[in-house]
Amino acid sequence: MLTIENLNVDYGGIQALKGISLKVNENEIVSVLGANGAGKSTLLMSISGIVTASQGSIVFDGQEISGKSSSQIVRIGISQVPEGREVFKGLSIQDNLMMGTYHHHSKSTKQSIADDLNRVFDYFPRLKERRTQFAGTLSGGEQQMLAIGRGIMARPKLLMLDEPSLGLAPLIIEDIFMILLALHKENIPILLIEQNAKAALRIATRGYVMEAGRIIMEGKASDLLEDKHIVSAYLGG
């Protein structure tokens, strides 16, 4: 579904990504682990077209997408849930969700969009209860639910999430990761950037570890959970 080869990204005189190669197959959850500053968010922004690569290839669903605009990339099926939620605080929950339909709204029927809304509300009943409430009045966990729901409304072929558990209570984190598993069962591939390595690897198919802009390790998620380096550096062992 997604193949990245030898991806390099420069910020001014600093090379943020150094020869990154990874892939996400159909029906996979792939987790990318790493400390702050490792380049994880830059990787997602490169895929989304927010950051321009200086070298390398990004192929999605058989199509080269490096050099395409963010709006073009959303239209071909990549949806990103950004770090920090980035909801529209002055809009209601429902209007925030409808923003996720922007690229396909004119081609969709009222019924199909209503079905999408009901699907999101099935995942997040709390959002349904408060659908007219301004997003800025929600808790951090509720805003994260809303950001994920907005990503689902875009009907993604690939869903990318940047630190969805950041700053959230353990019970909310558990709920969110259960939703990601449910989406996985709907055959939506997921690329997950996450510092909570244990939680991420427990739901993932495969994983990559980044340090200083490079991938230093990759493998099956179950193998990474048992790896001494991963346990020592990321799992608190």
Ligand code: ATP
Second form
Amino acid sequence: MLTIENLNVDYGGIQALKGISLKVNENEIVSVLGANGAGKSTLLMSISGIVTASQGSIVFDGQEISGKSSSQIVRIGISQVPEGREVFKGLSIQDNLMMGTYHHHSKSTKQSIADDLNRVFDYFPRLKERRTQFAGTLSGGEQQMLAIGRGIMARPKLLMLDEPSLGLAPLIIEDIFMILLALHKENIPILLIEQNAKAALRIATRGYVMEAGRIIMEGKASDLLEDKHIVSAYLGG
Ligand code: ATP
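Alt. form predicted in complex with the named molecule, vs. the form predicted on its own above:
Time for the whole complex; same chain goes first.
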């Protein structure tokens, strides 16, 4: 579904990605782990067209997407839930969700959009209760649910999330990761960037570990959970 080969990204003189190769197959949750500054967000932003790679290829669903604009990439079917949620705080919850439909809104029937909205509300009943409330009044966990809901409204063929657990309490993280598993069961492949290695590897099919712009390890999530280096460096001993 997604194949990245030898991807390099430079910010001026800083080489943030150094020859990254990675795959996400259909029906997979792939997790990318790494400490601050490893290059995880840069990787997601280069897939979604926010950052331009200096070298390498990104093929999605059979077509090269490297060099395409972010709006083209959303239309092709990749939806990114950004780090820090980035909801529109002065808009209602429902209007935030509708923002996720902008690229297919004119081609979609009212009924299909209402069905998508109900699907998001089934996943996140708290958003339904508060649909008319300003997004800025939601808690951090609720804003994360809203950002994921907005991603679902875009009808993604691949959903990418940048540190959805950041700053959230363990019980909320569990809720959110259970929703990711449910989305995966609906056949939406997921690329999940996380510092919370334990939570991410528990739901992932496979994982990659990044350090200083490179992939230093990859494997089945169940194997990574037991790997000595991963346990000591990322799983707390
Ligand atoms: P975190 O978990 O802290 O978000 P990360 O793994 O997502 O970190 P990136 O944000 O991708 O890492 O950063 C990778 C490297 O690129 C870092 O050294 C960072 O300082 C640098 N970097 C990121 N964005 C820019 C930018 N716009 N200009 C210059 N350097 C940047």
